[in-house]
Amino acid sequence: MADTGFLPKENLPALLEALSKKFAVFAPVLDGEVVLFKRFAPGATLCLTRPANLPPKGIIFPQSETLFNFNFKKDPEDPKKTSLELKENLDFVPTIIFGSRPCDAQGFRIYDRVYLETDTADPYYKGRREKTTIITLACNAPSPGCFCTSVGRGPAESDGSDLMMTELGKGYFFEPMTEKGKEIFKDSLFEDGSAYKEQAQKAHERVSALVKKPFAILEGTPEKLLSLFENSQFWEGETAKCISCGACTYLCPTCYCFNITDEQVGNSGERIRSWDACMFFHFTLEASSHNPRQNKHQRLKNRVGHKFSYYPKKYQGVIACCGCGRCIRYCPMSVDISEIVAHAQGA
């Protein structure tokens, strides 16, 4: 079996077709005027020319889910006393991520350290995880407001693809990852792709080339802006124009907030986690009204110094950004979180 694959574009609807029958396949649809991630039906509008507008990060962290089924159940024969019965869902479905850009796959990476890489794994995130396969697609061009190569990563990053493909003319270069990425190789319309690594490596390079770079140099930026902390002056100015509407939080490929509820009626009940989103007044409200985040320029410090300080110093230097700039892209306001940090550095 040949280390690489090629595979012609009026191959690809058969391809995905041939996975679909194996896995639930997820791949960017044209949905009006919205790219999203969807689940692959043959006649799907499939949509490679941009990123999708939402990253993939639903599919193995739902943005709602039911973490477990809970029932209060009385004792016939002693009223006063009620056992509780509890019944979780661990039966996930192999799934493929088809046609995500590499930095929706590297914000996977930014939630394995939370999730996985910890003493206590989180059973539902550990559990779609190792039963979904990433296919990622090398960006063939900048879209307005990445920044990627300035957070230490690149328009075909391969940290956690399992397969890469890049576009090549009529058609598209296929390069394995991982051990999941090869099991893909076993389909019959790949060819062998050997003769176009090298241009695919040079498509890479022009790529990678054009993606603006609004940060000189990232070394000492999680020093500089716990030196900020307490200047409200620089953050209020950079916050003038946000809104609070937390539209760039569930934009984030790399944002992991969650709130946990429980929904009951009568003696039965599930319970439910939600994402939930620092940019929110609510996320650090108290019981006691007391909000230690009551203004916006305080929850706005917080989401660019978790992405470029705190977790950093917690992950050995790890930026918590993949710099995909869907929240500069689609913020209402035009907030550029690339402009902020880079106002920061030179503070």
Partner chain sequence: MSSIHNPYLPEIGTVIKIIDETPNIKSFQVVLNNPEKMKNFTFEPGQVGQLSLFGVGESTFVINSPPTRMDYLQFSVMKAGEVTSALHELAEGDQIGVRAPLGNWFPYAQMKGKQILFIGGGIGLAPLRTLILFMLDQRADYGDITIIYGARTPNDLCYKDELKEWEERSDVNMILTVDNEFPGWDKRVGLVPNVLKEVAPSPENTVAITCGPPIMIKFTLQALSELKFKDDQIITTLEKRMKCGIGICGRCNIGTMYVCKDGPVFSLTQLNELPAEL
The other form holds:
Amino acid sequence: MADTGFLPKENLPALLEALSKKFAVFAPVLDGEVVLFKRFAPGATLCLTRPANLPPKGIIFPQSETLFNFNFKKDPEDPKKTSLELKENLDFVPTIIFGSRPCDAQGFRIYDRVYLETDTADPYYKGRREKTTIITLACNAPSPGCFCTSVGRGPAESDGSDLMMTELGKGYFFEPMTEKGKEIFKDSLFEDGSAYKEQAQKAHERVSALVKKPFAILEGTPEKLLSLFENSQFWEGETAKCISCGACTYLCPTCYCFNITDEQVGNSGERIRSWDACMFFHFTLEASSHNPRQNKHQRLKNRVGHKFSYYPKKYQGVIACCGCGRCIRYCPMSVDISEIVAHAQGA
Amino acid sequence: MFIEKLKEAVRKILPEVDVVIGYRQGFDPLHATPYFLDKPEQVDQLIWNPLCVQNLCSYIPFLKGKVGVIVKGCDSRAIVQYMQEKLITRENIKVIGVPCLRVISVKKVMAAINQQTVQEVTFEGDNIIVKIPEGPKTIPSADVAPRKCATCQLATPLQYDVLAGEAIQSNKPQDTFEETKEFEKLSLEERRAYWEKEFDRCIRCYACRNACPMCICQDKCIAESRDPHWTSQRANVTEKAMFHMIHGLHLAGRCISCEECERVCPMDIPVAKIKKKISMDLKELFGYEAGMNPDDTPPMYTFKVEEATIEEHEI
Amino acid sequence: MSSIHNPYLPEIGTVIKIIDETPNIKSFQVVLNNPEKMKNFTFEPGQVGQLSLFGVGESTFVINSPPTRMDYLQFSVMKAGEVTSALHELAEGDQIGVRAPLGNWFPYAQMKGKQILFIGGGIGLAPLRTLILFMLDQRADYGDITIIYGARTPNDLCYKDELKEWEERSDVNMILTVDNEFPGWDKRVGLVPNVLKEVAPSPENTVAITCGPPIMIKFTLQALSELKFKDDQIITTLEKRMKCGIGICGRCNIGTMYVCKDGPVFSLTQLNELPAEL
Ligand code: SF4
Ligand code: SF4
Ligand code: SF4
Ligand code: SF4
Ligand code: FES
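Now that you have shown the form predicted alone, what about the form predicted in complex with its partner chain?
The complete assembly is shown below, putting the previous chain first.
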């Protein structure tokens, strides 16, 4: 079997249909003007011309999921006595994320260090992550706000993806990156791709050069941000226009924070894990009503700090922002994280 | 040039206030971004064009001290409503009014250019010219204006301490809630299906809430609080709808129709439709429109044994 | 079925005893229902646990019984929010969820042979209690033990029976104080940091371990530095709003440190290296 493959565009639906027989396939489709990852169904209109508004993170880390169910059982002999039953929810199905972008796949790499590479791995994330194959489409143009090349990634970055695809005229060039990717790649719909390898390489370089560069180097940025920590004037200035919503965090492929809450009806209920965000006042609000991040500038400082200082300090310099530009593109007030970092570098 | 008049107005106000909120260029030519300035040398960064869409009044209730703010006609209703609800001390706010006939919806432009990267934006007459990689594209501004502009009566702000430029009159037809009435003709099932599909996309980011100039209790919002525990953190349509219904109802008689909620939604959910329906009902029931007259009392703030406009049912 | 450990899944336990410590603090003695798990349960002094009331939620408390007394795990709960209020409604025999142990612990190995100074205020005695009892159970390993403990009023002092016991022991120097004069109170009156200055323990070969309300900590740290304690001789515990307890959910960080996992025990030297966000 060849190392690389080529798939004419008209065969794409057939590929997805074939994959759907074995996997739950999620692909970017148009919903109004919004591109979202949805369960692929034959006839669905794929939208592969731009990154999805919402990254596919929810497929592995759902916006809300049941950690376990609980059930109080009354003892039929002695109704005053109740026993308690817990039932975890750890069944996951083989899944494919089709048409993610390199930044989307990078997002999962940021998660991996926190959710997997620890002595208390997260079984929900792990379960889904291991059963998911990620097929990533290299970008053929940057979108407004993108700056992936400035944070050590790029529009053809393959780390985090199992199978890479590049759009080349009449079809897609495919290159498997992992064993999981090779499995998919075995499908007979693929033609030999070796003739296209160079062309793909050139396309990657061309797009890479188009991505804007808000800052040249990141060296020293984590320390610089830490040194600015107590400079509230700087942070108040940078964040004055922020309205402290959750758009930037919920749309961010690397933001991974969550909340845990219980819901109960009658004798049974569930413990729910749901997305949460350090931009919300409630996030750090303590029962005593003390709040260490009372003001929005402290909260946005945490977001920038987490991505560009704390995470890299913890994980060998890896920046926890993959430069997808979503937080910039969709921020109601056009807050620009790359600009804040650039200002911090120069402060 | 209008921008010079605006800068002049800001320079004049600046010594009297702690901060002025205006607009500067954002991350690309299509995006303006709010600009907080307190030094004269910052004034030259100010911009003004139909892409200056944000309602800058939303910041005011959270700011201390004296604040100058650049305000369009629709935004100015927020100032009036704040006065009604005593959320600001009017003397502490210096309103720099700007006459405005129409802004431009960034979302609509992005849809028109298929979400490509914008290299340059210019305005010519009633057109916006957007340069994208394949070349310049001319779009009539009216085609990409937000819904609210089509029936806007407030070409000149209701409240201002200084007006940059000349007062102008609106040339638009009155809002007769046509769209809302059309929508109401749909059956209950159809409307439910419509909203289920729309709310399904909601990610509960609360941008709509936090951008709303009247959602002033956002840090205590029932959407996140467990005391009272009216919503859960489940991401299903029921919970999302619940949040939006509460959001809408808390704005009954208070929504000033700036439609910021809808503009900011990253999932493109037409949430302003809900508020519009409530505004229509409030107008019919109480003859009231929020944010028009500082001396008004919002109908939900008062109680009358008999409402002049509501027909009593015999019990 | 899951083969890996699920760190979010609590063990079910039974509240075997509830003690009213103060008007708003109760202690709960908990035994895991699975005898095997209870028998094999190990932890270090200072580690915390998440108590679950299913339907209400979880909250974090230090295990304040010592690892040397494993008949039950004790947690002390001050009524403040939704979960703590619900915990106060529990009765003996009720079922409860426990996720423990979590976090780091007091570096007691490095304290061997040293003089130990405990400084606590209000419910801040809870984390100290585990270490005090642990040390008393291995008394010979440590030098002089001084405990300075205060509360607003005598009624607000926790673990009253033990306080009496410790006062009576000749190998513990127990100093109790309340903020203001109180009918029937014949011991010291004054705020903990001031009492600390009066007592003026020597920093020589001493470790100070302090826990209490933020304002007390602030002035206690000042007093300790006036008494010439060095930062690495001072140990404290931090509190933050927590959810996961395992360094993932993101809410309890101070810069790079997650209080739930890297804490709650920090030396002042470590704290000084962290950004100021308490
Ligand atoms: S930066 Fe933008 S998206 Fe993020 S919280 Fe602030 S206003 Fe919302
Ligand atoms: S911080 Fe912004 S640019 Fe960076 S990965 Fe997240 S959404 Fe993308
Ligand atoms: S930036 Fe904030 S919400 Fe995002 S992962 Fe970091 S701490 Fe969590
Ligand atoms: S802004 Fe949109 S996605 Fe966010 S909460 Fe509001 S409706 Fe939902
Ligand atoms: S409580 Fe979740 S990270 Fe600390």
